[in-house]
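Only one chain comes next, encoded as structure tokens, the form predicted on its own.
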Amino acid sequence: MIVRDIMADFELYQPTQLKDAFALLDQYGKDAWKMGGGYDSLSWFKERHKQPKAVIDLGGIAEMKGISETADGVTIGALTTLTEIENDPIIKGKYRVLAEAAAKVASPQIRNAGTVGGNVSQDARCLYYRYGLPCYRAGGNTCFADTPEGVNREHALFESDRCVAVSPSDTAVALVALDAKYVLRSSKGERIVSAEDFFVGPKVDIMHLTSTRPEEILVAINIPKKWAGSAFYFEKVADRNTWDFALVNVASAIVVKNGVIEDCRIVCNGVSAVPRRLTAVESIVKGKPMSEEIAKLAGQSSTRGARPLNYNGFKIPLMANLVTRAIRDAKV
């Protein structure tokens, strides 16, 4: 039997220095566990699949808060609320796509608290894994998802590998469109990942979503200033308009010369384990015209390879419909 809503014992610590999180790392090393915004964490808890001994709340850490510019970027700290980077002047005004991505997570409530360090760092939302059943992503040895009598509307379409679960983020769409880089540090000392690379699907490690090691904590996200002002493009599609995780969605960011493509990003979520990088549609794109055209050969190309379950198949023509909109319509 799986006993719901009481939570396990644990220590909860709430270090206002990061030289003091890095030392309980070390101390509790996988036994513990990183909060953020707490929305996920509490989840996990409640239901009894995540037990850490050690809960780290980083939330009175202030050296990772705020949003501030610099001369090669911008730079915002993982604790940044959603509500602060989607009302945030500088990214509205030179990176709207993270905005718009920001705008778009779950509720004004959850914006309020939930930062972009934890939107980014979420774990799969399958059902099946979220419910404990001994799944490949929990250690066991099946996928209950991809079965012919499986619920899985919302898993992936391209590059499943045992598991066909799904990155559930809004922001890390934006962000790897953004080509940003992820500052990650330790008691060992620090590392920086692209966002793409950020990102890791079953084939790397079937257990995690992201490649942040037990020690290691994301401190910062740094948006480097090629893409500011650039014509952008983000757009959600889920059951509900709130409080929902995206079917699909897609971000592009687009530098245009006298009405030519000079060079693009465009990305996907929902449609495979991390965030889906559009490599094949940017090369077609680029050096050819802003047009209705491009756009629909553009959408027409991105499903390419897809191999879609029992029950979302629509997803195709609903990938191909937004990555014709990204190109179409984005707009400095």
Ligand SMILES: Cc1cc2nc3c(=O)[nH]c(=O)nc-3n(C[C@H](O)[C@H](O)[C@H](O)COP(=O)(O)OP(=O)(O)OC[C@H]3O[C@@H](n4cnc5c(N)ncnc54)[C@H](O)[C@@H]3O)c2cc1C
Second form
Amino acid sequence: MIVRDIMADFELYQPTQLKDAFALLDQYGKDAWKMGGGYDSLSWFKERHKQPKAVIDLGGIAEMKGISETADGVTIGALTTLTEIENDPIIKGKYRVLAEAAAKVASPQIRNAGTVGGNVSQDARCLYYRYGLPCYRAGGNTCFADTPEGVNREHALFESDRCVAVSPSDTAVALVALDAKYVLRSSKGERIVSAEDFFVGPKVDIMHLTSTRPEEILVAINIPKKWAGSAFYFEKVADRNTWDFALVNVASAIVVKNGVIEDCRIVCNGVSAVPRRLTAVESIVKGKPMSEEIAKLAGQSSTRGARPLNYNGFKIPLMANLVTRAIRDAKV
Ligand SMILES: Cc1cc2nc3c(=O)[nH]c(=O)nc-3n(C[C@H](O)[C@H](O)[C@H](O)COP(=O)(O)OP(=O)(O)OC[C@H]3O[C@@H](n4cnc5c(N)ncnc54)[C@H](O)[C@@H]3O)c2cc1C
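Would you mind generating the form predicted in complex with the ligand now that we have the form predicted on its own?
Time for the whole complex; same chain goes first.
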């Protein structure tokens, strides 16, 4: 019998220095669990599907908090809450697409404690996986969603390989659109990973959605100033307006000069295991006028190659419409 709603025991550590957190990660290895605001973590613990020996609550590490402008753009500590991002004057003024995405996550209560590091690092929401069934993502050899009777209206249209779960993060699309860089640090050093490379699909690693190694902590996210003040668009479509994950969301950053699209980045989530950057669409629209016609063409092209499952075919026109709007309605 699975006992739910009562967490298994673990050692709780609350370091206030990164070096102490790294020492704990080195000590416990794969038995350690990093925790930001805890909104994804606690549901795993309560359901008992993840039972780490040690939970490292990062919440006391001051250097991982806050937003500051730098010579190259802006740096956001991974422990910065989604509410802080939503209300920050620099983000709202220059990188609005991220503030809008953060404002659409879950509910005000979750945004008050949920961190941007936790939001981009959160795990898949496939109901079979979350329920604890032995699917590929959980280390088994079946996908319960990709079967004739599988409940798969929330699952992937593209790039699935055995697992059809999608990346659920709302801020991830905005950060890929802004070409953000993720700062991953461990006791051995630091590496900087682009927002696109931070996320990995099942072909690369079927059990994880990100390339963060067990010994690493995402300490900060840097946004380059190249896209500051661009035309932006964010939209999320979910079954409910609050406390719900995106069926599909979209973010765009567009540089328009004299009515012509000079440069752009357009990204969708909820359609594959990683935030899907629409590079083919970007090539179509670059150098073209910012017009209804071009936006529609872009929308139609965005779904080329989609492979719907039994119940998620509705995502194809939804994605096409969102991409059309992300170009046509992008505003400075
Ligand atoms: C009811 C509900 C509704 C939700 N709706 C949405 C939604 O609409 N949109 C959306 O995007 N999300 C949604 N979420 C998901 C998610 O819980 C929140 O988005 C929140 O941002 C997660 O942040 P956290 O700090 O609480 O994460 P945590 O639970 O602390 O961490 C999540 C994961 O990230 C890892 N992690 C955390 N911080 C770091 C770090 N600094 N370095 C390395 N790894 C780290 C943890 O190990 C864990 O695996 C929802 C969650 C709930 C419970």
